[in-house]
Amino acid sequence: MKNFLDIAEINLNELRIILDETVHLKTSRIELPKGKIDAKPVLNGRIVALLFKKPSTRTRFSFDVGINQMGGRSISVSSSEMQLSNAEKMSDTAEVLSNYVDMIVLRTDNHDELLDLEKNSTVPIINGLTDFSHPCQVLTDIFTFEELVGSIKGKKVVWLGDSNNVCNSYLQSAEKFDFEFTVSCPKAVMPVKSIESSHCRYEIDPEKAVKGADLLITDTWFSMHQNNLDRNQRTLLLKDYSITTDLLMRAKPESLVFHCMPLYREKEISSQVVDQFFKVFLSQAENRLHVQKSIMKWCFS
């Protein structure tokens, strides 16, 4: 039994085995229904618990898809169902839900309840994103550029805007996978993760940070949680962080642009580079679900 809480804490080895199986999986479904049982369904017979405390599109689809197709059962509630909106401890409902289901994906603000659902559960463990980390979404990125360009080692990866947690996903990554990766934001919005490394650095400057970028990255700059007040100070805050066509001229003329959406147009991209990259931002969103698939195998592995 394995768990998946962050790209800091599994190897290179294994990630690269989740990888090189994420192609087979990918291959495997080309041309089939979508609920269609895959020809190996290593999840037959188990039942997974999607425990998501926040909403959620993407994770969430391609979690319950991927079951599915792996011939597994999912059981999908918001905490709102569950008596940890009661105050139930994240302990206690670990323990009980470890009698009942395979595995638990989470989807939570705080990273704690991870770490402690972790502790006390006996069945593996998913982190579906909180407050400081998205591995599945950076793992995905990380797939979905070497399935477009090819090998992301030595290449330049630029995070910008709001330092959020796929950002810190990215500062965990950057020395695994071996690239650099340079963060570029508002010194007020800087990453919780410490960012100066040999792989990782800061630029206040974003047509400094961009140039001879591979890759540029970004993300909405509104968190759920935040009320309007809090969105036009981020706006004011974050606005020459955009990623416009004037940036993307300044890094490589190949360059990717990545966002995993939900994105806000004119705002933390604008709508010329949307349309560019639209499809690009689709593949990211696709390979969630052979990038997850691939993770739950491993995790039984």
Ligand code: CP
Contents of the next structure:
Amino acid sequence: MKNFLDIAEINLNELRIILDETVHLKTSRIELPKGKIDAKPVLNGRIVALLFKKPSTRTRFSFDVGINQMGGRSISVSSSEMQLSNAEKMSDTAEVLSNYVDMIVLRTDNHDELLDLEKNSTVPIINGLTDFSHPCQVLTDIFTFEELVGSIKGKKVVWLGDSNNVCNSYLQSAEKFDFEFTVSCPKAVMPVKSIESSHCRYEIDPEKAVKGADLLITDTWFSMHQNNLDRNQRTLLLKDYSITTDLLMRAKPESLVFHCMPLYREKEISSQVVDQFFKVFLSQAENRLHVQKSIMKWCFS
Ligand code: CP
Ligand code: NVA
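The block above covers the form predicted alone; next, return the form predicted in complex with the ligand.
Starting with the chain above, the whole complex follows.
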């Protein structure tokens, strides 16, 4: 039994096992109706709790559908429907749920709650996004890049805009997968984790940052755990880091753009760039399903 909490905690061999298995899982679904059970239903007889303290479209649906395809059952609840909303402790919740379900996926705005859940549960725990990290998204992005382009090793990957939970999971991945990762953002929103390392660097100037890039990535300027921020002030602070056609022209001609969605046109990315890369964003979103199925299989291996 294994947990999938953060990319930093899992060694490269294991991550590669998950990615390799994703190829098989994805290929085996070609032409099948979405609700048809997999030929080898790995979650047969298992129940998975999807515990969401924050909104979600992709993560919630892709886990739910994936569990069903794997022959398992899911119970999807928002924390407002649970005693967690009456201040019941996550540690107590963990012990109780461990007797009901075989695995728990948690989305929360407090990473410590994820750690509490993991410490007190006896079933595998998967991080479905916290204020600190979003490993399911970034492992899926790596899968998507390798599916569309080839190995990510040695590639130049540039993050633009707010350096948030998704960015943190990229920072954890760069050395493991051996790609060069540049964060370009105002000093006021620098990542909590120290950036400078053998594979990661900071560049305040977005035009310099994207020079020679193979992949540009951005995300909303208003993450769910930051909804108390002044939106106008933040938009002014981040506006030069928006991915526009002009900025994109400074990267490699064949460069890709990634966005984990939800996206906000004319904020972190221009409508024109969205139109150019929307199919890529849809591949990222679709691949969440296949990668997470592989993660769940790995957790029980
Ligand atoms: N990218 C992502 O995690 O989307 P949701 O918030 O819709 O789950
Ligand atoms: N950084 C965003 C990601 C949403 C998938 C957030 O935390 O809201």
